[in-house]
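A single chain comes next, written as structure tokens; it is the form predicted alone.
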Amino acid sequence: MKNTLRAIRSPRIAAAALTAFALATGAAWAETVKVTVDGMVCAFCAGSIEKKMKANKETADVFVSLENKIVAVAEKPGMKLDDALLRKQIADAGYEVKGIERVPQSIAEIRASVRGK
């Protein structure tokens, strides 16, 4: 009992059972969606993004990576959020989307996983 609940400490284990449960019990599992973003060069540009996605009603959490040039928004479980709208906004905030795809990782995990380069 005590190695297992060593391991789920780990975020990655912790993270596959989650999904692994929510799998099983049919439970509603928001997606991330991962944005590459051109033309972010300062602070002032990953917070603005930042405010934009939040502002939305599907979006439950937000990260912004300005070295990275990802914007990362989680879904609220149940919700969907439309490529076409998050294209739009960004695009109107003066900057460009190179691509955009759904992942099933979290904001922290892809938090992490940015840090950890």
Given for the second form:
Amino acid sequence: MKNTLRAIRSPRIAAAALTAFALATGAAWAETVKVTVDGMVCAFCAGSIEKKMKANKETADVFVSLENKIVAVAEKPGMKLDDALLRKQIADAGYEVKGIERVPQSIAEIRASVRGK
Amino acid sequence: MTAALTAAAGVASGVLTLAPGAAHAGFFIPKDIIMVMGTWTPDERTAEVAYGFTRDVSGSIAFVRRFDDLHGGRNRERTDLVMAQGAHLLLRHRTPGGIGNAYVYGGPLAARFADRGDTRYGVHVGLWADYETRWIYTRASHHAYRYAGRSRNETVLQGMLAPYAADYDDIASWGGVQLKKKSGQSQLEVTPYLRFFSKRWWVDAGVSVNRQNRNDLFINFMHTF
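Mind sharing the form predicted in complex with the partner chain? What's above is the form predicted alone.
Complete assembly follows, chain above in first position.
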């Protein structure tokens, strides 16, 4: 039992177990890049950010919230967006990234949580 | 990019022909974004296409048809201007709930006087400062033109309020007032107007309340690609 617990605490084994569980149950493993953008108040400028994000080959979907100052980008299966690229693209649009996190939520879930506030 | 600009210039020309025209892009145009604008008033119709080269530098070409009152408003002089413009973002200041910008812009122009049939060349230069949150928008700008021995100046102040803080997927509605002072015009133009704004387009519409010679309908249109 102790050995089993120790094994689960190992990040690699835990990730493998989680992936195996997701595959076994057929569950969709949704992870979304959630970018917090400083000073994003204007739909016009946010529109240019959305355009840039959608043009990335790794992007499956984009959601923008001015209320929460977030740009959420869903990655295509097996692909990963580069954080440095996201920062540069947002800087080119005239804004500054305050933070980038990867959250275990789909775009639809983020959209629903933002609208439910 | 050249092809994109050429295509956009064609679109702008179409706007000038079909509808009436577009405006001056003093404001921020993000990198790799094309913006087409049009403005219509009884005195001025403009079409403009602009492109963001970098975060701080944009360029545009504008076609302007201007009508000036002569002899106390009994005659009108038509002037067609073609203006090239470079705009540089001098300052971008972010606050927790808003953003402010300051730009300088200007470039060469060619002016063709319809009555005289001759073309003269000149320059134009402007300064633009704005600050906006999701509830308020304020702008001050000054634009100076020098051509054919003429000196024209336009100073604009705008203030707008939003009745609700629209989010990205909503259509934002704004109500505001524009104050405009042109050289050669004794009266200050006061134009209450509405703005409807979405992700990639906006439309302004208003009517001057104290135009010297006529009620001055003001329509402004913008779309980005």
